[in-house]
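So this first bit is one chain, no partners, the form predicted on its own, shown in structure tokens.
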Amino acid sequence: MKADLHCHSWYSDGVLSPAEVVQLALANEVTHLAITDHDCTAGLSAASEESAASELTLIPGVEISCEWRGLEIHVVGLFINSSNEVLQALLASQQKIRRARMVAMNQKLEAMGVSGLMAYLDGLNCVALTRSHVANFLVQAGVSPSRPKAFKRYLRKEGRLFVAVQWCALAEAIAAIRSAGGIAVLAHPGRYPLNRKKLTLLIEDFHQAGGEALEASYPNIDPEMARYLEVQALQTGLMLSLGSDFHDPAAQWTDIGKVPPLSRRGSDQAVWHHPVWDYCQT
């Protein structure tokens, strides 16, 4: 088995279509793939279509921005059934939230004399606009050189159009994919701004929340991260899992199924031992 079950299409921040995100998978001999798109699962139809055919098993997903003690985490939903009510009556809160803030972005551009973001951002394929699409257009308008200095510049904290936003809470999060029949995966811990007594209590807040999985790899992850993520799920009863975030075949270290494997001992914690595994597959 090679499985990758943390990726994006063009319906969020990535830049293929789904069924170009499932042959890019087959192409790569990926066997488990996740769609994860930012709060949107407008990309799952198409992706299971384009997979129908073929040998590759598709899980269906979501990743959720949420707040956590003032911090934005992203929560990963595994094996969601996503014409869940609830599931879907929080992404479109979310959606709402993401739009508002281009809307805000807009505004902060024209005072600079800069028009055009919103045409610009109405013209993708995209349901969850974020800021990375934003750098895009500052590109493509002449505004900045690069995409990095683009979030540099603008789009960080402290930069000129930043926006800030209130995600959903980490239990809300939690308590949606849970509502949907998914398993519910910290996505990429080691890559908060956390030390590890924080990072540890956000653990255990996940757990306490309901979660059910770290995501203990993914590409560049440092090798002490991922052992500690082990010792963490051991210790909390969790599951692991593992994904590339991939976004853009341009960005080779995050090419679908280059993840780093989990270790012999985390293999036997993997969320392809949850029963919700075996039991969406039959």
Given for the second form:
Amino acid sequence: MKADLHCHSWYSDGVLSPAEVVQLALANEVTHLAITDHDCTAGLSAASEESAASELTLIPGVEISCEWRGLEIHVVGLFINSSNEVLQALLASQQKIRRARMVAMNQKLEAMGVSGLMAYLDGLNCVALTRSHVANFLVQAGVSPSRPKAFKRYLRKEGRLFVAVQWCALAEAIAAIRSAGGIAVLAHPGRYPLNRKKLTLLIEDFHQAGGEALEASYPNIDPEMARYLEVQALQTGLMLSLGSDFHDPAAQWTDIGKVPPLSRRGSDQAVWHHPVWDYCQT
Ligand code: AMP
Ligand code: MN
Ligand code: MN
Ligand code: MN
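Same protein, different state: after the form predicted on its own, show the form predicted in complex with ligand AMP.
Everything in the complex follows now, all chains and molecules, and the chain you saw is the first one.
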């Protein structure tokens, strides 16, 4: 078994279509794949059609941006029923927040004498608009020489075009995933600007709110962090997940399926031991 339970298609800020994501997963010998676009499930039906006649097991997923004690946190939902109304209402609200953010960024850009962002965004396939799309626009419009520079100068929190947003609360994201029958997974816990004490508090709050798993392996994870997450899971009874967070085949440090395996001890608590896992494969 080779699982990748976190990746993106062009319905959020990935580069590939859902069918291409499935094909790449197959080429990389992934056996279990979750497509987890930011705040939308638009890619799931095409991915499901593409994988139907193949060996690949597709797990319906999503990645929700949310707020916890003033910080932006990402929660992945696995095995979600994408027709669930509570979940879709939340995702519609998040998509609306994302569009409003783009309108506000466009105003800032126009004040700088740069027009065309909204037309550029309207020409994309995507449903969940992200700063990543703005980065692409800034490069295409000649405002920035590269995506990293676009983030550094314009899009990060201190950047010229940054617009703060009020995402849904962590507990709301978890509740929506659960009402859609899914497993809520704390995405890339080592990527938040939190010391161990605060991260432990986040994990506690996440667990209390009904979260069921921690992502304990993803590209570039600090081995120390991976061990800490395993210990947290052992102590709290949370399960463990893993995923590449793949967006773009041109980014060589992430590829679908390219993610360090869980340790032997960690894999005893992996999400593939969750009752929903077997239930959904039959
Ligand atoms: P948003 O959810 O609209 O805030 O957009 C954030 C997305 O931009 C993330 O999901 C990443 O894929 C991407 N991103 C964030 N920071 C960077 C960065 N420094 N360089 C490149 N991509 C980034
Ligand atoms: Mn992204
Ligand atoms: Mn994320
Ligand atoms: Mn992601």
